[in-house]
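Presented as structure tokens, the chain that follows is alone, the form predicted on its own.
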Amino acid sequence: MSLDEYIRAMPKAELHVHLEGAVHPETLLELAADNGVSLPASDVEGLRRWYTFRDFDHFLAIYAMICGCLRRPEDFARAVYEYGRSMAEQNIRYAEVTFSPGTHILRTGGLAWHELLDAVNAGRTRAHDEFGVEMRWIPDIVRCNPDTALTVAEWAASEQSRAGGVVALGLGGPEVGYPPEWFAEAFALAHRHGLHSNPHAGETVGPESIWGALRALGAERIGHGVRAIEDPALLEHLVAQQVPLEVNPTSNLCLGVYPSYAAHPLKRLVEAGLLVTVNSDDPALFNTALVDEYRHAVEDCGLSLDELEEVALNAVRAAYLSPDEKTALLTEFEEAYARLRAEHGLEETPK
């Protein structure tokens, strides 16, 4: 069994994936045509060339245009369903999916919160029924729209949302100029209603962003967090508290955080004892998938097979599941890994 075959066969969970960034180029072209949006490319190859990011601001501009192609309830249901199909193809059993309601409702307009939530849940139900995959939701505040923060937090924290699969409040968008402390009130509101705190931090800004997310937002998991490697005291704290990191290697390369997989700190973070997970972030934009990220983790970042399996199990340990759900999924994954190894005589990382 090759490494690719082994990785594809492993059951997996994904904690850091953006719905808007998972829309396939072919689907995006159709949605743009349906909704009267003019894109700077008319075919898939043209879109892939367009997805060559000069910097993080350029990435955000492209991301905003993609968001503008999602207008109708059926657009969101389709995007969720197609991600669910991709989950099944990669043997991803569970995912916590981020999306940006403030952008779709307050900026693009046209939908109410209950319509958007119903739409993503229609896609979730269809994907579950057809593929057996499970998803939960992390609505996020977009940092550069701080005026929407409390509104998004109120939507996410409502009884309807929590009954509809919302498990956490996220914080995305540009870190530079928008520190976590600005959003403390919104996260406090979400916390009072039982939601988890799941901000992005430590991607394009260094350790101070992670410290801010921990102290001001009560962050329970950190989206990205790779810049923690720059601060020994922060590393010690994250290890002691076992705060999970949602690491996205290809995303970091595409957006210039690190120049290569060899330079990426994934291996060092794992060896330091952090609770690290590996994810795809915006798979369609970065031309990747979770199976690709696992392969890069071994072939290019230097993880052993044992370390890769531990990282995969960390995604279940860090998930916002009930204790019973988590125990059942961990048992299922561990038994599957042992069976796959035994069936194929794998003691070392497959070549």
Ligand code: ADE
Second form
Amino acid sequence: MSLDEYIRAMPKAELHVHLEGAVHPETLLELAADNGVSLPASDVEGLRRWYTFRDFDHFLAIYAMICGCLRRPEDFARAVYEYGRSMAEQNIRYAEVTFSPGTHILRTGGLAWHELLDAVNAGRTRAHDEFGVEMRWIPDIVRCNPDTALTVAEWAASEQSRAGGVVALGLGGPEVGYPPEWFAEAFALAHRHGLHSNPHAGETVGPESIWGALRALGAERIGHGVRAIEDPALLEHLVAQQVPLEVNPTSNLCLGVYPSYAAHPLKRLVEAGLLVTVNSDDPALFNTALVDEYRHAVEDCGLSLDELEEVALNAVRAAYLSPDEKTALLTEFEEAYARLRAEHGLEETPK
Ligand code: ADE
Ligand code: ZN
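Given the form predicted on its own, state the structure of the form predicted together with the named molecule.
Every chain and every other molecule in the complex is listed next, the one we just looked at coming first.
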């Protein structure tokens, strides 16, 4: 059994994936045509070339155009359903999926929050019924629209949202120039209503952004967080508190955070004792998938098979599930890993 086959067969969970960044290029072309949006490319090869990001701001400009192609309830339901199909193809059993309601409702316009929530839940139900996959939602505030922060937090924190699978409030978009402290009120509101705090931090800004997310937003998990590697005191704190990091290696390469997998701190973060998870972030934009990220983690970032399995189990440990749900999933995953390794005689990292 090759490493690829083993990784595909492992049951997995994904905690950091953006719905808009998971839309397949083929689907995006259809949605753009249906909604009368003109994109700078008219075929998949052209879109792939377009997805060459000069820097983070260039990425965000492209991201905004992609968001503009999702307009009708059925567009969102389709995006969710198709990500659910991709989960099943990769044996991802559980995912916490981020999306940006402020962009869709307040910028693109047309849908109300309850319509958007119903639409993603229609896709979720269909994917669950057809593929048996489980999803939860993390609506995020986009940092460059701070005026939308409280509104997004109110949507996410409503009773209807929590009943409809919303588990946390996220914070995405440009970190440079938009520090976590600006969003403290929105995260306090979400916290009062029982939502978890799940901001991006330590991607394009260094350790001070992670400290800010912990102190001002009560961050319970950090999206990216890789730049914690620059601050020994922060590393010590994250280890002591076992604050999970959602690491996305290929995203970091595509957006210029690190020049190569060899330079990526994944292995050092694992060795330092952090609770590290590995994720795909925007799989369609970075031409990746969770199985590819797991392969890069071993082949290019140097994790052993034992370390990879711990990283995979960490996604369950760090999930916003009940203790009973986590225990059941952890037991199932651990048994599957032991069985797969025994069946295929994988004592060591396969080549
Ligand atoms: N939105 C989608 N992907 C993102 C990333 N990598 N960082 C910040 N915001 C994002
Ligand atoms: Zn992200």
